[in-house]
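Just the one chain here, the form predicted on its own, laid out as structure tokens.
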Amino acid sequence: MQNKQKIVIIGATSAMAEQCARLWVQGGKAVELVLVGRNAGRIEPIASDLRVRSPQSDIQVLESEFLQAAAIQATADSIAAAGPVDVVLIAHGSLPEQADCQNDLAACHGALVVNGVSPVLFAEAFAQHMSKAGNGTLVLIGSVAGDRGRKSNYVYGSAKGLVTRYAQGLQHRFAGTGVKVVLVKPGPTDTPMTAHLKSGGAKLADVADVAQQIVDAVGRGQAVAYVPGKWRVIMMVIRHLPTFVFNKLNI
């Protein structure tokens, strides 16, 4: 009997992560899902829904501290101790107001830690175990905001820029091995985190479509996935704009 694929989702209450989880259990597939979040009570309704969708799957809920290195290490160690992990999706984060980060160093610190340092620590903790096993896929949710600093969101963007550079280094470290690293760079997506953007008239990608593209990229072991794909071209243009042109843009 073939063992179930073991998938760990860090930040399981995010809309993007929930949609990915649904895709991983659809079609009668039996998987082992470990849903990790800061509040087990908020994860449990998601787990219950997944159990209904896939009775043959094993759905676990795990509560963890996300901001302390020792707690992150302990979480990864406990999950790996129960058996090898095939996929880890690191999906947690927040979208801070740039003005708040400029005017409040505590808010700035929180945005940098939640969106940059914490995801990197989770990835590094699981990378230790995947390195020993010689197998597995680490998936980090970055952002197109990390491609070039812009006045509208440079604190958030710098945190996601950290995730990008880290993922690149991890890919270099594991080149030629059985460990894959997938960096996902979503554009603005219709989730509760971006509700204020939607109310302001922003055009947002459908979260179910974005999740499908993430799951497809993970299946291919794709190094970098812009989702939707149009953002690859958009951000290539923005990255290569001369500074004297870029500084005139209100973005």
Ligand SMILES: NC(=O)c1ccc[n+]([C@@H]2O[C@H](COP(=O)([O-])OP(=O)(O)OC[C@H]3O[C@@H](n4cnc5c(N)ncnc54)[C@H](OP(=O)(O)O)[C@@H]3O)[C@@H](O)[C@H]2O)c1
Second form
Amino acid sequence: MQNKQKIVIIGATSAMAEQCARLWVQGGKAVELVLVGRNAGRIEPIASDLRVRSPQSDIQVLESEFLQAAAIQATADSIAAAGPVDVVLIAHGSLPEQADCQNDLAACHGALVVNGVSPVLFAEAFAQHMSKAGNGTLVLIGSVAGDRGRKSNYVYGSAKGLVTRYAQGLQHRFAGTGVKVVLVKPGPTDTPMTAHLKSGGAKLADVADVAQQIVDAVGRGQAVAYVPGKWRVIMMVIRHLPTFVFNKLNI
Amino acid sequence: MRTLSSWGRLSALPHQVVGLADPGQVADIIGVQKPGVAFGNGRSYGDVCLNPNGVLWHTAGLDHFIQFDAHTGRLVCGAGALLRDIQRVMVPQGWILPVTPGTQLITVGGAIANDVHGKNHHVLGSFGDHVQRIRLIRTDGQMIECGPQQQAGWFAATVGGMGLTGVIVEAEIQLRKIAGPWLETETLPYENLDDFFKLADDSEAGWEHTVSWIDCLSNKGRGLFMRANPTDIGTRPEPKGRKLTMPLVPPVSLVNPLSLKPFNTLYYNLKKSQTGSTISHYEGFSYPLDNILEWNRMYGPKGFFQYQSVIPREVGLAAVQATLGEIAKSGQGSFLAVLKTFGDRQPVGMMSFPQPGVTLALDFPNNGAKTLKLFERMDAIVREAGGRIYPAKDARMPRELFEQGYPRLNDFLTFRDPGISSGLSRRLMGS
Ligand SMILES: Cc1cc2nc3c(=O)[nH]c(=O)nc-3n(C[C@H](O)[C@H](O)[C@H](O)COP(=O)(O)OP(=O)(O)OC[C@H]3O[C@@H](n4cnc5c(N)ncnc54)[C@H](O)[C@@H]3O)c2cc1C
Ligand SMILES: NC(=O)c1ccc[n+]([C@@H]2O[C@H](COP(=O)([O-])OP(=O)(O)OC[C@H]3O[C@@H](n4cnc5c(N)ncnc54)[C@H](OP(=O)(O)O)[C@@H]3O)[C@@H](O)[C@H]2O)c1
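With the form predicted on its own done, generate the form predicted together with the ligand in the same format.
Now the complete complex, all chains and molecules, led by this one.
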């Protein structure tokens, strides 16, 4: 009789993910939400908020380790053991200072793991379960930064590039099955991750608008979703700029 | 530093904007990044929410719902929550905010700090009447929990306290049970101010919401009186949210003497022919402008003022008449002009604006000295009538009129946080 849609959010304290969660419980819908993060104390206020918004939904909080394969596997297994998962949104990430990554290999390594390896391992763990069930939607958040390496953030960008190529492979693997893979590529968005850019006058997209577009793309099972949509065109141009032009750009 | 304006767009000056998101870190942030003042959603018209060349504590991140008791209707939420979001979550659950202003795009913190009023003041008072508890954090790190029965002095200073007593991080609000989102509404034309007051008096007992649009260029004070009551008519399809955006700032104000007079006449006659009763959704009736995003741009690059005063009832008619006379003489004014009576009740805040009487709110495109001159003549009327001006809307009132209008000012000043300062506090309180 449990017919609620079951949605798992990895990195539930991400501002983008939180706005998605608000949309998923909106409008009197009853869903089952599992909020996964590295610190339960930080997820609790988000869970309480969602419970007020949707008393009929079932909101759980789960703490997990994010960087070790065995722990990631255990988290996914424990969630899947409780019942089939309809949607997994893998949202965590961290924008490093490029200079730090260049000067300190430990920082470089950390950035590659948290933005690239960790999301891929989470996706792979849930893919095992969705493959068995023959159903589900796996959502990964990449970035426009993964579309072409740039001097100002190529370490972060290459981790996101890993996510992009991985999602492509997964889409190939699940083509023609009930499992959908959605790769979201946000442009610069107003969240805690970009707070330092804002004071520099950067133009950032509204996070609630971005979340609405993510939720819509997930609903459609869209393979690649640039959010806001204009970034699809901008990145098409950037990807196709000849090297001699691109190398003159200070971006 | 980022340039920032309030709703009137009269200035665009640099601010150091510091986001508040985690209630646990507010004390540490405001203890270091000061002096500053809280900024909610910037829907105040003047400088009450600004601190040019200084720090603003932006509260948008404090927007979490914390708890809701479905038996008592008590909601606990962060001070950055928008009234719109509260209503959209709570109305389907059968509860509504008892008091909201003419826009729901404001925060709980802003609603408390200006003790905002709505169209139902004569029945339900102002926002602060429904606040049960406030959690306030001061720049010295002190946390104060206050409410009508607890630390009542702090409560009375903070409701209507213009953000000057500390940063509100969360509040507990008593919501009101409703049958659904619908209102039964009536629109009645009036030819002059006498008729307005008669309609207002007649409607006070039987109607929960009353408000009127007044044609500020008509000497006699003609207008349209609107009144509404919640109604239980079951479910029907809700209006689709259609959003329009004012796409750019026109080089000159679209509201000017050439456009205004014919527009007001047209509007009056159109509506006069469509009067009667209808069923309206609460959003459409209560917040008619919220679907036109950034409508404040229509006044052009110089921005606009709002002038809102409240005048004691005994002299209300004469004072409003005199004010309309001054406006007609000056040829300034705008379409957005609201006339409404307040109920016979005292607000909870020391510095709250509402008081028994009649309130007139008018927008004016900023035409520099000419507009300020008109305001001086309007001030004289308010002064003589023993009225006062609403700080949430103000960018220019003389200090002496502020002091006359708010007799509890000295009492209030003892509750101020020395680490908080705004454009308005420096202009009207010297620091
Ligand atoms: C179209 C329109 C219609 C309106 N109609 C009405 C009306 O009918 N009745 C009415 O009363 N008002 C009305 N207003 C004014 C508006 O309701 C008030 O100015 C309100 O206070 C704005 O809230 P805000 O969240 O935007 O706060 P801001 O404008 O950003 O700030 C307002 C004040 O609140 C303080 N503040 C904000 N958050 C906090 C906090 N967390 N802790 C401490 N202080 C804080 C600020 O320091 C400032 O002093 C209207 C405004 C508009 C644009
Ligand atoms: N904002 C943008 O402009 C932008 C643009 C393109 C792509 N993205 C991507 O969008 C996703 C969401 O970002 P956001 O903007 O919502 O960011 P955010 O609000 O800053 O959230 C970042 C999230 O990542 C988690 N996280 C960071 N470091 C971690 C670590 N070492 N281990 C585990 N979790 C960690 C955080 O958890 P804690 O709360 O526990 O710290 C938080 O949940 C990210 O993948 C980001 O790369 C963002």
